[in-house]
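Only one chain is shown below, in structure tokens, and it's the form predicted on its own.
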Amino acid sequence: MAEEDIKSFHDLITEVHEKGLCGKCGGCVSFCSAGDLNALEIGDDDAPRFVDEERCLKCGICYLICPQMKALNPELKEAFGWKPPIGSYRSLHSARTTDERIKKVCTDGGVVTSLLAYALKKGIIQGAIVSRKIGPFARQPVIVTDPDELIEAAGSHFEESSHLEEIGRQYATYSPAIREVRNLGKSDLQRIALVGTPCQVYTVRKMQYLKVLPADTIVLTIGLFCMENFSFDDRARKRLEKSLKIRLDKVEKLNIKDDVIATLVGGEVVHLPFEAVDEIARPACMGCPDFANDYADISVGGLGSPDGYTTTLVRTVFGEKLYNGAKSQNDIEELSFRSHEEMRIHKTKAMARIIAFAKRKKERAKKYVSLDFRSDK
């Protein structure tokens, strides 16, 4: 390939940044092959930018691993046996944790925390990159290395976050987990799990395909069903509060199933349609076509399961061994049914909802950006 045919960060500026599609994941800066030359940096607005364009090696790594770029789609689809409309999978379950400590802090059924705790106890992984809640509209990535740390991270740490009343504060439910992957190269950890959004898992898979270190240390990916994450400042917050007639500083818990579910202080639950909160959705999410986390080992979410259970889509052989191991140890339990037919109907309905949301997100992405998803149909 001629040098002029290789895409670089300059092309990302044109094709992603200028179109408002940058998700600020930090992958391009974290894994820049000219990192020691300080060609790129994270700016004050958390977006990547050139420090000195002349130092760029124009190797194309940043362009290829960017989640908005689809250049490696054919290769990944072949490697993972991708099938329309939501990728390959081996089984579908509605499950929940059996650990009372996890039940107290989990969002849905606590399956993710229980699977990771089981993997840590069995030595399958040495640590996990997870999202730590520091507020209903604030997340931060953290690496945990034992089950107790994992459960502690799964809880809420609102006391450590600033109040929503602070003028001009930028809030985001998105946690930049990819930046933590870079730090793995400085540790002795060799077997790590990543819990992430579709764009994050997609980036890791591309890095693994390209053999970008230390992506090889990610041995397990648990992907979250994801319609969108939110990002807003004080001005947007005031507009949203006026239109929704609720105060965001009263939101104690945020969850997404068929819609956006806000639990307020005092226990009141408010259901918000996606259209009502699109104003604060991250632009990168609006251009993303992946809802069901197609390339994860296990994909999870609340959609399709009753309250207190996690819809668990087991995709790979490794994911299946992990799930079955945790189940055999009674770390998780599945939703019980009166008959095989009742179970079949439940799973059919759950899959139909997942597919419907996946198609809905693809259609939204088509409208938001001029991208070709014909191969996904």
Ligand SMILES: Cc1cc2nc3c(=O)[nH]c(=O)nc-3n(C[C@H](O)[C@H](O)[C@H](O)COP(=O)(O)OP(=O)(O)OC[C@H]3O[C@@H](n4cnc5c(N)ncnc54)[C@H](O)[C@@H]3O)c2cc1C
Contents of the next structure:
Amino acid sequence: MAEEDIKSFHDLITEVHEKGLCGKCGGCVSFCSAGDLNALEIGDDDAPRFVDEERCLKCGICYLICPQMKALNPELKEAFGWKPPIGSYRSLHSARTTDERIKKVCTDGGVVTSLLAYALKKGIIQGAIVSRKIGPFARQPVIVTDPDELIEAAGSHFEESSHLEEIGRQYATYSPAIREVRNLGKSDLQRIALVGTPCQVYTVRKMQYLKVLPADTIVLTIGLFCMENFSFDDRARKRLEKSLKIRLDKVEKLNIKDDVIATLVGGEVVHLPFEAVDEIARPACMGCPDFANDYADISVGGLGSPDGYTTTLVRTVFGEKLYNGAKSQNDIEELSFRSHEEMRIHKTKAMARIIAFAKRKKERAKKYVSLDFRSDK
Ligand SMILES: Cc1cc2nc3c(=O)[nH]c(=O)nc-3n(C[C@H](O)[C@H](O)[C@H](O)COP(=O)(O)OP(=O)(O)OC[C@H]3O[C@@H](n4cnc5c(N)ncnc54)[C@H](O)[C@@H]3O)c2cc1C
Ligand code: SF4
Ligand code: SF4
Ligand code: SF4
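Having seen the form predicted on its own, could you give me the form predicted together with this ligand?
The next block holds the full complex; its first chain is the one shown before.
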């Protein structure tokens, strides 16, 4: 095969960057540097770029693992028994943590943190890539190996409410968890969990399918439902504050369920429709069709559950073992119902909402960008 027949970072430039679809996940750079090829780096604007084009072997792996590229979809669908419209799953629950410390800081029901804490306690994993808050609208990926660090990284609460200035004039809620994958190769950790958005879990699955090191050390993926992430500068912030009539430095907690939910200092809760915040959604997110984290071991969100509970979609056999293990140890508990019928109706409604959001997101992506280079996913 001629070299020009293989896709490379040049193709990512034309098919992703130039179309405004790069989500700045760093997956391409992670592989290129973990493989010691070092042709790419993260630039000042957080986007990947060639640092030394001469070093590019045109191996094509950055192209294949980029979440915007769907070339490996048939293989992944087969490997995971993917079924429309949101992939395969084994069970659906509304559950919450029983740990009071986690309850205080978690986003919804604290299931993510509890499952990870259980997995650490049992030696199922040695650590987890999670995202620690560094300000109201900023998170940073970090590898944690200790339950206390896990709890510290959980949730969307902020100790103080006026950190906006500390993180500069560009605010971004996206946390590039994949960038930590390249550091796994340098650590002694062999069994790691990753908490990530659909685009991140999708990239990890593609790395695993291609047997790209060190993705094999990720033995558990907990995937967040994801409608969008935000990125905005001071001008957009001021415009937004005017139209929404709230001050963003007064936002204490941010969550997304049926809409964007901002809890303000003092406890007032403001619901913002997605349309009201569309202008600060990252362009890559507007063109992204994945909502329910179809390839995770366990997918989680708030949608479909009452406040204080996490909607938990158990997808793989491994995910099921973990969920059942944590439940049997009373680390998590399920929403109780008066009858089996009531439970079935609750779960049917929750599933209907997940599917409706997944379809809505796919429709939005279709409108935003021509999906002719993507598959039917
Ligand atoms: C950007 C984003 C968008 C979301 N969109 C939706 C949505 O549209 N609908 C919906 O129902 N649910 C959405 N969720 C999921 C929801 O907000 C909760 O994270 C989920 O229900 C788990 O709650 P929990 O209490 O069990 O998790 P917790 O126990 O509180 O743990 C949360 C975990 O998520 C990690 N985390 C937090 N922020 C990020 C981030 N930006 N990137 C990667 N990891 C992160 C934390 O490190 C922690 O490990 C979204 C989450 C995020 C981060
Ligand atoms: S060496 Fe491979 S991974 Fe690195 S930029 Fe070139 S094609 Fe991409
Ligand atoms: S892998 Fe991530 S950072 Fe690289 S081009 Fe694709 S979206 Fe952008
Ligand atoms: S919407 Fe979520 S899954 Fe899609 S690109 Fe944005 S952060 Fe990733």
